[in-house]
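Starting off, we have a lone chain in the form predicted alone, written out as structure tokens.
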Amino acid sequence: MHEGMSDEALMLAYRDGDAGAFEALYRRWRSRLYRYLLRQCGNAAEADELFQDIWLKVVNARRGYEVAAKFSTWLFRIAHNRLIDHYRARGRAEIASFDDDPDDADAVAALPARPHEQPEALLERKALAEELVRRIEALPAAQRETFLLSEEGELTLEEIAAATGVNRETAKSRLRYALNKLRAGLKELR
């Protein structure tokens, strides 16, 4: 039944009482939020705290939801306010780096030997995404958080500046800024 509906649509449908709409909201945008979350602060404790914080601030106010932008850009935007308010309270100025999953090696040695996943071509692939997530947290904080937004979040450069509250060429610049960081630093690896 909800399957069809735009995010606003569903937000609306929530405010005016369809718990439904809300479970369909929380299954599109749980993943792409919670990993925007976990590669901002790095932290998976952390992260939990927030995305929890955040979807009670989206359930707090359902009664006062109006249609003044897509939902993907109001929702990041209550994310980046609680990411802001979450820094602050920690006199935080850049973001933790991220943990290796300890679980990593035991997935690695059951997978199958296919030709293009033996060891070695997983070891390189794993190297290569480990030094990606090193240059992402490397970029300066409102770029790693704009390149995160277009990336995790899907938003556009205008729902990207709607949310972080800065103006669309400001955000076209800190992503272009972002991408060629990353793929200069990516060159260097081949």
Contents of the next structure:
Amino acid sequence: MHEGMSDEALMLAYRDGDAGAFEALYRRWRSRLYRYLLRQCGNAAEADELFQDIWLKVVNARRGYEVAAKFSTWLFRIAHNRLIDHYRARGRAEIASFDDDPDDADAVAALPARPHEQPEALLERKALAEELVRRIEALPAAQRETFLLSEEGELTLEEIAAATGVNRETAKSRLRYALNKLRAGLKELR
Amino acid sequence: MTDELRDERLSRLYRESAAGEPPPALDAAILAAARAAVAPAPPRRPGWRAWMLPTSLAATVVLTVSLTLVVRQEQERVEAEAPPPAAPSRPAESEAAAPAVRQEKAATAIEQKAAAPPSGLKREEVRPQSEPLARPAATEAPAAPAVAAPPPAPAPAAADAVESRAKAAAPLRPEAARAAVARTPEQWLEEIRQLKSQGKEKEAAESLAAFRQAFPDYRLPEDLR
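The block above covers the form predicted alone; next, return the form predicted in complex with the partner chain.
All chains and molecules follow, beginning with the one already shown.
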């Protein structure tokens, strides 16, 4: 019944009282949002807490929902704001990267290959993928978020800019830095 | 999508590594909260039902007060209009309609009787079986006028009728008649016994006749039959 509906139509249906529409929407986005949070927090317990908060915000914001943007942009903007609050509450250093976006202060460049995982062993694709995740998690928070919004949220640069409250050029710059570092890191392993 | 910066190889590798799912319990909690948020609220009680209890209580109070006032007014009216000759002319009731001066005299008489009980038999020994029925009306009599409103116009006429009846009945002294109005049957019978013991047979008989008239249902003790 809800299969062919767009995300926005599902959210409007939920606003009008269709609980099944919310469930369809939730099934579409639950894994992507969760991974976005998990990579950003690096901690499953914290990701669980944020994940629940964000979806409850969606539930509570249903009355005022209007289709002003893609649902995914709206969802990840809520997630971004919640994440910033989370960083502030815990005094995490990640918050600095959203303000200054320090390009060379990230840990990827300094990330050494694990001693027991020499390039020869990492040629296996699974191991290579795991190393990619490790390097993503080592990116500065703002760059990491931009990469995750692109991959998990499938957002355009404009949408990433709208979700994170920056202009398009800043979003583009962050994504470029992120991709370059990840490519460089993987090249080292090949 | 971020096409201009898209790195398909990197994206494919990332998707292969993309592990991480929310726990099922979290899914269940969020979906339950979402369903509850749009669940139809239970039907609210109509507004008038919220007022049902206080309104019924207020109505009960108003009804009770109204009934009390109506009953009291009716009692006063009956007391005022009661024709003494037809009435059983129980001493207590006659006294209730009498002027305040008589009430005071009656009360004095009762006090005197209580202060100097007659010698001989104790009151309990001569108390007949029917006393519990007769006693309350007599003992409550002095209090009744205090509750009643000032006697309306017909009341003095009723009191006079009682007095004239007492005079016509016999040479019973007026003060004795008044005293009889307020005393208990036992006290009255005791007085009759005293008259007999003093040899005043005639007065005793008259008093006994008046007693029978006042208490037609009272079962006389054997010594006075």
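Positions refer to the first chain, counted from 1. Think of the rigid core as the biggest set of C-alphas that the two forms share within 1.5 Å after superposition. Please read all numbers here as calculations on a predicted model, not as lab measurements.
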| task | State yes or no: after fitting on the rigid core, is the Cα displacement of residue 49 between the two forms at least 2 Å? | result | no
